[in-house]
Every structure is written in structure tokens, then in C-alpha cells.
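Next comes just one chain, in C-alpha cells: the form predicted on its own.
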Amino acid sequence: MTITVPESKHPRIVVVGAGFAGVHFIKQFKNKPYQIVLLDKNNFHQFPPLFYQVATSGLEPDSIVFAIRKMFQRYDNLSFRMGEVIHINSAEKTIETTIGNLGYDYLVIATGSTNNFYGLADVERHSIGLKDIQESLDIRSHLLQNMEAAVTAPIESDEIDNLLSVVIVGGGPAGIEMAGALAEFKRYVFKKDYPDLPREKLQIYLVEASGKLLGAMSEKSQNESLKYLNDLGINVMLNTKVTSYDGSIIGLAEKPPIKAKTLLWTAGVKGQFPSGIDSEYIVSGHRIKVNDTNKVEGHNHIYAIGDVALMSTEAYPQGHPMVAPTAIQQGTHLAKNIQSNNWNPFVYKDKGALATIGMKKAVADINKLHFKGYLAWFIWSTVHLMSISGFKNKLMVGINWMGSYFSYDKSNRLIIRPYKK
């Protein structure tokens, strides 16, 4: 079966992937002479790095992920298709999906990264990522059951502990704003929300193999970050590795165990991208090796962009960082390499990095200049509002932020799908 698109005169551009590399990628080609067919297996875009929103009850989940075809729809050389590509025929220049099979004159990878659990199989099967918005609700709801079953729980049981113990696992931005918004529930709503629960028992536990946090970050924002996360009474264990997993207990590498119902994984990600690429261009099995204009190595009319490539170069000999910014920087970039046929190399803009540690804290390094606390957040929201995609996302956002700086209430406290591992 082949899919079925508009007949076009011009070169036909295969788009997998509406993450930021895909969606910056293509509005590049606004009603040029292009015909672009862009393929997801979801019909929305979404905003990873509110994820950890979601999650905690501070926003809802169409508030951070924007539809397709709205985005599009003022494009008259755009078809979007809902399906999952399977495989990739590069000598026949046509791919296999989930709703048939598809030629191209280029194709682009832009398929993003998902959860890395490097091997840990028990961990991956019992805790949860924070990689897409299904599993951000899916930590809402489980949050939200726990301390449900916790209130009908015997109030001097070990079971009440377990429920209300949280762990999470990985001390980069993720991690860490994640932790940081459950220390804000936990000191503001959770009293409130259930009184005949023992504040103290909620516990919140940040794990991190390496011996300090934020590790792409200055040693000033690593510092203040820990401060911050023991100002809001959150257990940080550095130099921790988790090795086990079973859904009650956490095994630790030459520590004792954590008993928790609930492990949130944030400690690695790693590129996911269809069959059909050489082995011998795949690096460490979860990235693909790209020249300096992002074109896969060893494959013609085929380019990757975005955390599923792996560019080497001097400045980076290990690729990139797999971050939002780079993903746009080599999406529109290789977009004007298409349309003016010069294929200028790639440079990586670093624009700076941000971390947010509940209201009010954060810390920014922004070229050599180091920010923290209330400015650094306040550079840290105002970066992320501007890039959410459409006015009323922009709108619907920036209310709740407004309302949550006052009463630092989380509203959105609803358990609308149950979760079931």
C-alpha cells in the first residue's frame, strides 16, 4: 500500500519527526517550491521541557503541545501524515510505515531521543521517564494514586513510607526541576490536599551517579542548585548508582537500598529512529553519524537532525548536546542548505543553559555571565514562554504562572486517566 499524498512537480522532502529539528526544519519551506511530507506518530507537537510540569499538577497537558496541522495549515506545499516509519530503503529511496510506503527526493530524520535505562531491565519495566506527555500524566496520576492509597492506608504502617517516597534519577535539568517542583507541592498543597497525612512523610529523593548536578553547567550553577535542593529539604545522593529495580525496593551500588513505589527516570536519553541505516554509521546504537551538513554518512538524499545525530567535530568530538537548541540551529540550517544548494558546514551556536529549581530560583549561565535565584528565573521563564509554540499556549501558560507566583497553588490536580504499570 502506498500512501496516498498530492501529486507535486517539485522535489518531494520526507519529514520524520514534528519535534523542535522537524518543525524549525520546515518552516523553512513555507509555500516554497518544495512539497513537504511530514510524518509522526502523534498528531501534535509538543514542549519537553514543561514536561515536569505537567507531571506535578502545575499545568495541563494541552497548554504545552500544539496540533499539526493548526501549526501548518497556512501551508499549501504541506500533507501531514499520522503513521510510524518502519524502515528506510535508501537505494530505492522509499520508506516503509505503519500506513504504507512513501518515496523521496530527501529524506530528513528528526525522530528525537527517548529514555535511556542502559541496560537496567527491571528498571525501565517498573519506573517511569519523562520523555513525551503521556508519560508526563502518567507521573501525575501515579503521584495522585499514591497519596490516595496512602489516606486509607494504617497510619503507622511502613506502607504509607513507600507510598509517599519518590526517587528520582538524574541530576540534570529534568531531574532536578522535577524535584524542585515536588519540594513546592510538598511544602504548599500537600498539607492542604491531605491533612491527615504527616507532611514529613513525603520524601523526595534526587539520585545522581556522578558527584555533582548539572554537570554541562558552571560550577557556580552546580553549587547553588544543590543549595537550592537542600533549602527545600530534598535528599540528594551524589556519587549514587541505581542498579535494581522491582517496583518496591531500589537497589543502590554499595549504598543501602531505597524503598519507594516510585522511581522517575531522568538519568540518560538516547536517539530512536527507524531500520534500515548501515550499522557501521550507528554509534553506540542510538545515534547516526552525520558529516558537517548533517547528511548521513555513507547514505545519499538522507539527513538527520536533532538529538538522533551525531555530528563529531573538533569543538564537539562526541556530538552535540542533545538539547532543544541544537535541534533548531541544525533543522533551519540544513533547510537553507537544501534550498540554496551551497552546503555550508554546521556551527553550533551555545547559547547558554538554564535550570529552574521550583518559583522564584533558577540558575542561568549565559555566555561567561553567571545568573541565579530570582533574576535566573525569571530569564529561565521568559526564554520558555516565548518559545512555546501559538499565542494561546503562550497565553494559557504564562496565566498559570502568573496565578501560581502568588499562591504557589498547583490546580491542576486531577487524576483523569489512572495509571497501571
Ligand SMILES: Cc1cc2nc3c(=O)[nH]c(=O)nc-3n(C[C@H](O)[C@H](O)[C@H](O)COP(=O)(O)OP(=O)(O)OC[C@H]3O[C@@H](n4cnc5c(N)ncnc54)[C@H](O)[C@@H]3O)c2cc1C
Contents of the next structure:
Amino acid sequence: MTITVPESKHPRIVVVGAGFAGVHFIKQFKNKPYQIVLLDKNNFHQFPPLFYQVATSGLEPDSIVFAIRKMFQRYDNLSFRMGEVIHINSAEKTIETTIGNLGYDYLVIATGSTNNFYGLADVERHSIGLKDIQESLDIRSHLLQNMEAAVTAPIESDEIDNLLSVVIVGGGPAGIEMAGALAEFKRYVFKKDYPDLPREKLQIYLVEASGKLLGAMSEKSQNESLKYLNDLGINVMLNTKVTSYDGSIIGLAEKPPIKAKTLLWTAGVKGQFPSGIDSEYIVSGHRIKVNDTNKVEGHNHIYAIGDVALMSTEAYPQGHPMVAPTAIQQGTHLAKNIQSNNWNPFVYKDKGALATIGMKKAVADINKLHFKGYLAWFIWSTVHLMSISGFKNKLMVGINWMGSYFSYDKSNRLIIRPYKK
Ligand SMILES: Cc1cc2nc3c(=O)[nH]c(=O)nc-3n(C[C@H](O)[C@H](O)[C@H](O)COP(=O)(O)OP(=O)(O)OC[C@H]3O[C@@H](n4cnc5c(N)ncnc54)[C@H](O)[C@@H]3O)c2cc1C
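Show the other one: the form predicted in complex with the ligand, since we just had the form predicted on its own.
All chains and molecules follow, beginning with the one already shown.
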């Protein structure tokens, strides 16, 4: 079966993935003489930096996901099809998807990344990741369901401790932001919502295999984030490696296990993409090797941008950081190269790094300058608010944050879609 798209006399560019890279690539083609066909397995674009707020009941999902069809309503040359791309036949210049096959003149792979469990199959089976909005909602429901179960568990039983212990694995921005938000939930919401449960039973652990948090940031940011987390009462365990998890007991290398019904995995990512790329061009971290113009090595007319692409340069021999600015810049750059047929190499502009710990504290490294505390939190909030697509969503998130800023309340603690493994 072939996917039907309108007839066009223009070259057809098939874009797989409506994340930051895919969307910013397409924005350069608005009503230009190219036929754009966008495929995504979801009908929405997501804003991952705020997943942790959905997971901890701080924001409703609608504020940070956007309908793809609405985003591109004014693009006369774009067709969106919801489907998952399974395979690429580079010799025939076609793709196979869950909704049929399609030919291309140019193929742009912008499929992003997924959780990397480093081969720990039982951890993958029993933990929850934080890689998409569905997982964010799973975490929210799972945490609230466990709190409800704890209320009815026999008092003084181990069960209450297990239900209320949350272990977050990974000391990068996603892990520490999650830990900070949960600590505030514990401090300001838990005691009001669950007066029957002793507050100290809700224990939050942050487990990191290396000896420091925020490995990609400055030493100052690493030390300050550790201090902020300690102040919030989080059990930070550095130099601690998770080896197994059966849904109740977390095995640790050379340390006693932790009992917990919740394991949240933010410890690693790897590229995700359809089959059909020659294995010799799939490199460490399961990313696709591209040249300095994002062309996939060894394949003609196929490009990869964003998290999924590994472009090794002198400044970034292991590839660029897997962050939104890389995806946005690569998407925009590739679009300009295709239109001009002038193949300038990609040069990454580092915009710095930010991480927040709770509602009023953050760390920021920008152009060799370091910020902390309230000022860094203000920078973090402004940058994130401005980056969210659409005025209505900016307004919704802004109003929500203002409310939480003064009341610390988390208004979305609803189990609408109960979590089941
Ligand atoms: C929890 C979390 C917090 C983060 N915080 C920050 C932050 O604060 N700042 C920052 O800069 N970066 C942050 N990042 C990283 C940032 O989100 C990524 O670098 C960025 O999203 C990469 O963009 P992308 O377009 O390459 O991929 P993505 O945004 O992941 O988009 C990939 C798209 O491809 C679609 N897709 C995947 N496979 C297929 C398929 N086979 N067929 C069809 N569609 C497919 C997906 O549905 C998705 O829409 C965070 C990431 C996470 C997970």
C-alpha cells in the first residue's frame, strides 16, 4: 500500500519526526517550491524540558504538547501523516511505515532519542523513563496510585515505606529537576493531601554512577546543585551503580539494595531510528554517523539531524550535545543548505546550560559566566517560557508557574489514566 499525498511538481522532502529538529527544518520551507511530507508516530510535537513538571503534577500535558496539524495549518506545501517509519530502502528511495510506503527525493531523519538501559532488561521492564509525554503521565499516575495504596496499607508495615520510596537514577538535568520537584511536592502538597501518612515516609533518592551531578556543567554548578538537593532532603547517592530491579528491590553494585516500588530512569539516552541504515554508519550511543552537512555517511539523499545524528568535529569528537539547540540549529542549517544548494558545514553555537532545582533555585553556565540561586532560576524560567510553542501555551504555563510560585500548590494531581505495566 502506498501513502497518498497530493500530486506535486516539486522535489519531495520526507521528514520523519516532528521534534525540535524536524519542526525547525520545516519552518524554513513554508510555501516554498518543495513538497514536504511529515511523518510522526504521534499527532503532536512535545517539549521535553518540562516533562518532569507533568510527572510531578505541576503542569497539565496540554501546555507542553502541540497538535502538528495546527502548527502547520498555513503551510500549503505540507502534508502530515501520522504513522511510524519502520524501514528505509535507500536503493529505491522509499520508506516503509505502519500506514504504507512512500517515495522521497530527500529523506530527513529527525527521530530523536530514547531511553538507554545499557542492557539491564529487568530495569527496563520495571522502571519508568522520562522520554515522552506518555511516560510523564505514567510517572504521575504511578506516584499518585502508590500514595493512595499507602493510605490503605497496614500501618507500620514495610509496604508503606516501599510504596513511598522513589528512586531516580541519573544525575543529569532531567534527574535533578525531577528530584527537586518531587521534594517540593513532599514539602508542600503531600502533608496536606495525605494527612494519614507520615511525611518522612516519602523518601526520594537520587542515584548517580559517577562522582558528580550535572557532569556536562561547571564545577560550581555541580557543587551548588548538590547543596540544593541536600537542603531539600534528597538522599543523593554518588558513585552508585544500579545493577538490577524486580519492581521492589533495586540492586546496587557494592552497596546494599534499596527497597522501592518506584524507579525512575533518566540515566541514559540513545538514538532511535528506522532500520535500513548500514550498520557501519551506526556509531556509539546508537546514533547515525553524518558528515559536516548532516548527510548520512554512505547514503545518498538521506540526512539525519538532532539527537539521532552524530557529527564528529574537532570541537565535538563524540558528537554535539543531545540538546534542543543542537536539533534546532541543525534543522535550520540543513534547510538553508538544501534550498541554496550551497553546502556549508554546520557550526554549533553553544548557548550554555541550565538546570533548575525546585521553584526558586537553579544553576546556569552561560558564556563562561556562572549564575546560581534565584537569578539562575529567573533565567531558566524565561528561557523555557520563551521556547514553548504558541502564545496560548506560554500563557498557560506562565499563569500556572505564577500560581505555584506563591502557593507551591500542584494543581494537576489527577489519576485520569491509571498506570498499568
Ligand atoms: C526529560 C528531558 C528533559 C530535557 N531537558 C532539556 C533542556 O532543558 N534543554 C535542552 O536543550 N534539551 C533538553 N532535553 C533534550 C532535548 O529534548 C532533545 O535534545 C531534543 O528534543 C532533540 O530533538 P529531536 O528533534 O532530535 O528529537 P525529539 O524532540 O525527540 O523528536 C523526535 C520525534 O520523532 C518522532 N519519531 C521517533 N521515531 C519515529 C518513527 N520511527 N517514525 C515516526 N516518528 C518517529 C517522535 O514521536 C518525536 O516527535 C531534554 C530531554 C528530556 C528527555
